[in-house]
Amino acid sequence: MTNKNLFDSKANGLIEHDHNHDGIDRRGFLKCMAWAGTGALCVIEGGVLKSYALGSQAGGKMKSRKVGGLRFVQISDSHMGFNKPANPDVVATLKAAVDKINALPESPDFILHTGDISHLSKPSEFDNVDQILKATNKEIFFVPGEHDVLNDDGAMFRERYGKNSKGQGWYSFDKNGVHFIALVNVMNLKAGGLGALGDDQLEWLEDDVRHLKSSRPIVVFAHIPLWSVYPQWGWGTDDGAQALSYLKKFGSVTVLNGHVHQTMQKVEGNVTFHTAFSTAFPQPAPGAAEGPGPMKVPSEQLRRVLGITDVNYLENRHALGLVDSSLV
């Protein structure tokens, strides 16, 4: 399977990127996927999403612009302990992600990990990830994936990464004028089923944002996408729309997810949805296989379909800039 077939598919309703143009825009609903091997910078200018290839003239100018707010990195789906043919060495690819973070031209303020830290919720798997991520020397905020809550209803995860969280692990915090909301949508997840937040978490979310001014930028991060990427494979959250209804008053909302192991983006009104690469293995594009799961690619292509997301917040801008970078 070529990189183009892996990430672009008109049959699945995805927008195919034209590299001969500087940007893309669509009225109303928009979905785009970053192309493998180069990364993409996505930013909203004047309310219009534009997507630039890294290394292009336009992308280079945007990348070099001085940051006025904050910068952070999203990583996801480390699946420590996985050792199948799709990637027999997830330790090496996570270390490559750390090297990528440490080599960024501007050091991030912190890191978000959007879940599936481990593959089987084993203490040794969490230990390995913690040890590898120490090399970033950054504060790290976590949400659980379904693989992190397999054996104990998430108790070990919360003890390690959510000691000050509410309920089953949700919490919020503020950084440089941006309000971050960590949601948990993987509890009691059935195979192929949609994620769910539940009434308690939804009530907490409504109360958490009630006092905030509409001008406050909001970043929501959770493991399973809050939008319906592909419900047939469980790639969506059953009550995600209700959660998003509490965020309608805000002018800038960015939702960051993992779980699907590929970069996808959708812009709808004031909300930009973005899913991240895995650092472990790719999964098929929606509907391109009988079902989701680890996908083997030629070994020389593996690091082109794994990566990180570098996120910039610029003061007085409508949305956050997102740069997806592969591990090569």
Given for the second form:
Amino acid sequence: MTNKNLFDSKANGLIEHDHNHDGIDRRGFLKCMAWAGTGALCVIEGGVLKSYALGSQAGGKMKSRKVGGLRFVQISDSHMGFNKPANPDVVATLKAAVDKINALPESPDFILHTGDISHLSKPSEFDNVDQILKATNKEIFFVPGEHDVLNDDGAMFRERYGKNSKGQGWYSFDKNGVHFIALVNVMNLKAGGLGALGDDQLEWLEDDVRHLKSSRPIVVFAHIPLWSVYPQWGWGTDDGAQALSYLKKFGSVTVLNGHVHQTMQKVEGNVTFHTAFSTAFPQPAPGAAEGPGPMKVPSEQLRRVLGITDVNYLENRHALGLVDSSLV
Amino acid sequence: MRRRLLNSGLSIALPLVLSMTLALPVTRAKSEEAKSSAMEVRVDNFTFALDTLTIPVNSTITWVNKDDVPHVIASSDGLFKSKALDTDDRYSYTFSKAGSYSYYCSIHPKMVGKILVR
Ligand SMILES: [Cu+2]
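Next up, the form predicted together with its partner chain, please; the one we just looked at was the form predicted alone.
Whole complex next, starting from this chain.
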């Protein structure tokens, strides 16, 4: 594969130009990646991207600020079983993510995993991830990625991670006044299309939020972005807008996704969209390579483009605070 | 979507003599008419090397995955579907009736292709 090296793309400014006029903040993304390259926190708070160099005064403030409400971590795309040049040791990087979580100044209440737990849906791959994540001692909520439902329409995934889920694995729950909605958009995909939720799930979603007060903060998580990140590479969900239309009344909606193996954000009215790092391998910025596959970066730079997302909800604040931090 | 064709996007396996493989660089078109009865379609960079392929009845198509991620070959109407193909894995299907057969990758549905059987 001839994917352009991320750092080369950056050097020649490839991802700085928005030829697609699709509203993706590539500058913000670029800035974030640039900071990540020097060891930084990329922060999206109230829809504004802020980067803090680790150890700087601002970064120190971020770390030590008093928090309340709710705190959780999102991890994504661990791709256990992947062993190609883009990362020959996904066990080590997942363990590094666990170390990162365990070293957070404020321990999270729980963890969300936004899919592609495994690379090939093998029981041994799921076993490995479960074993490694045990070291966090946290409750973990999962949604499947397409790599987790390869040969059985998700039966094994639901057996392991979706015992109380509905349909193909969707569910909702409440934590400290925040309503969490886990969606599945990686099954029954139509030729030529994008991710899909399907009518049954949309119906369930409409019903699930009907009784909720509009002041209730909502967190939606699913594998493939619900917003149109880059449809040319399949980075979007055909009926994602339909799902979001049911959430219009809410004052604070946070949509957390994986799949694209890089951090991106967009704010539209009351909705903050955000995608997380992978713990396994990076993928190119939209359009920066011929295809969306695993991207090889120099091995000493790999852990700067992998990471976790720390999410913080303060009761008196409107939007949730999202802090992406790379593994190193 | 902008695509660049890769070298040896198509190879035709001649069933005659010593099962010799002739690699043809595909430079002009994304569709080919084939006279042989066994053909290979490379899956590379999230695309099918040939997105339209015309073959005689009873030809066998073999898809081979050259990507670092798995793909699943599935006909759009449910006629055939492979297991997940990891890197270098292959899947073959023999088309015994004339017709037009659309297929796609069921986990990356932006990847689509068509087989015309005559
Ligand atoms: Cu595919």
